[in-house]
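Shown next as structure tokens: one chain only, the form predicted alone.
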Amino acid sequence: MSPAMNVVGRSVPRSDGIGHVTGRTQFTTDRSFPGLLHLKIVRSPLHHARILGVDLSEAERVPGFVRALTHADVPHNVYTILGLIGVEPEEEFVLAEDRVRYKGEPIVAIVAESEDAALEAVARVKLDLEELPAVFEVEEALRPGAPIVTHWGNNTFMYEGHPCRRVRFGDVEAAFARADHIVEGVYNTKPIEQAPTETTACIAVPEANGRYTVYTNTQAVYFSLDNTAIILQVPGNKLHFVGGTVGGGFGGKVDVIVEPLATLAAMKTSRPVRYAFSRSEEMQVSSTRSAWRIYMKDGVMADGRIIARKVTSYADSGAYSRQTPYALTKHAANAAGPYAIPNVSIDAYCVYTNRQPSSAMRGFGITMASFAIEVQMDKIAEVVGLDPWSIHFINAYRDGDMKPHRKLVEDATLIETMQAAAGLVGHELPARFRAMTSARRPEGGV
């Protein structure tokens, strides 16, 4: 017999809470191993530059220096983060080859006996860089003559031959022509760093049986293992990834950044290797939530019905893709919101700039759409002269409605959720909204 349901509506203590607040929790970098080496990165001091040369001679003389790794040491020197789910091309180098595209991009990995020795050797590496023009703003990056960030010749990710992810549903322009009101808005969000308790880190340990155990605070253990295996061109069964306490992730620890280089260094030295971001690296070079600019235009009837929505969105991917092209697909599927709008046009651009790469963070792609949509709904209410509750109930989608990306709504419960929310905040709804449900509309009903 199943146990009684006794969790919903109650405050349940986290199983790891006591360990966290008493300091007994073991984080990834709390581990120690005999002969542990430390890996640090020589990073680009410029936002965009051609690499003309790298001089390691002074670094090699630092006491405790063990070895350096360059792009020539990496078997498959491109990240494969989205390649695993069929999103290509692969375009971010593990260690830069001929060009750097953002300030902080890794060029050389230094392995040393101590963290201090590694940092001293990093400081002594001499880079010969030819600075190139850079671009930092999404719409600027799309203008003719803008500096090109990518290697394929334009600053957008390409979706089936188009420079944006597109959704077309109904006839937007015809609906605008017959709308009683046109409501427009521009919405901007800024990059956000996840700021985890423990920075991005791992320790790679050679085992006696020829395998490598990687202790990591990744959010996605098997995803990280698969990517590392591809980059290092080794069978997956040669790697044993051990997760555990993530130390705060929120999406930022999905990117497979530290594990491949730490494991490669362990392979090259036959010793355990620790690679952990400093706090400044975590802030300056780890993936942030991307900055977005969203243009929204709605055609609205006098009774509050939205009959057309046109959205043009630009996500700042930074210098490389990481998770952003996937975020744009999710964004395009949600940019119309949970509303029954019969005419929708969405163009969502993944734009490359010379900023640090952006990636996942808490509903990436959808969170920004929700922010823009809900502020826009309040604007519509003000223009039409109705309260925002009415606008939401009038336009709420129901079971059986078709979403703009051609998926039928199932198990909507949006109306019921809004009714419950109104009750919780003491808002008295009109009788017609209290009587509404998310059930399928009558045949031919509106």
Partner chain sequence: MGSKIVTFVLGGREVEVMVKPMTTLQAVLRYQLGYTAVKEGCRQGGCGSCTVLVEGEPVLACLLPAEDVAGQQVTTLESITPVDGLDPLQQAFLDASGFQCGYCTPGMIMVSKALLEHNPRPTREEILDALAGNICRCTGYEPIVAAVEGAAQAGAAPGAQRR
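Same protein, different form: I have the form predicted alone, so give me the form predicted in complex with its partner chain.
The next block holds one chain only.
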């Protein structure tokens, strides 16, 4: 470590501060282009339905209507956003074909001269739908006979042949048998919207050289570009993505939803096209943080040591999995929390239901694990008759401990952090916890 730093470690003022306090920072929809067209979506009013017909004739007569896009216009209509890193199968429909799987699923895109005209035309599209039975509950979705949400025939994401992401470490059942106490909990959390104050938006602009510039507030410009290139079946070098200034993300801007359709519309009309979510689309249609159900069972010794943990978790991914399969893996790697637990078994399911899809959000897969784990810690303290601080110190992991997913702990500082928190709130810790460190345990130590 170099001893003296010049700027690292200093609270230098933000380079974008002046722009923000003067309002000169240019966000995506602050840009204007001559001839800008507006794109709005015809969405499914039902949670699950077969599409029998779509009648555009009245919409086409709305003054300012320019054109409609249906699934037939989308070159690669079925995709998976994580396909870029090899995740299969392709499952999400850019525009619905014969079935809609959640309320709000896009069926037709309308491009018009003004936003009002686009909305008017959207309202005049006639849908002929046959409602299908829908499933909204993660464990119901796994029962035999449940309506199947996906087009490939399964209500769980498959992890290399398993219906869940598994972790197996030690012998959980044997440890439960010798534990002094068993502490169990079922933790349920509801979906949450990322709610950045700037909604998801992009403007796709045809350039003179035959390329398309896409101004976007995506959290990941290359991820968005590469997925757009796949969906539109164009070489990536036809696309130029410009972003970087985002009015809040929190995971809400990592799905690639607006760019492919806006770019397609720009290609079909040779005009700039804006596709910006309304606030209600952001809330009712765009991805949320998943709802979770987490069953947690811990085997605990009379002295407070947790010797075994079994976790079965279900994340409600909604109709398409988007980034959620990843969340379950992350969840599985963190469901033991910052504690040294020698026997752990985890089954983490990514479950499809007929709900608006969920995807990434701040704390992806871990926020709700932390909630369950830490309420569980409080219960354990009560059951063994110790205070919550003690339970935390007794179980805290140290450098060199083995995590259930077989990664050695390094950079551990839980103990030091808890000591600092006790100091901050004026909680007097017993000497044995004050003396603890996260340093490697002595050979053979516990």
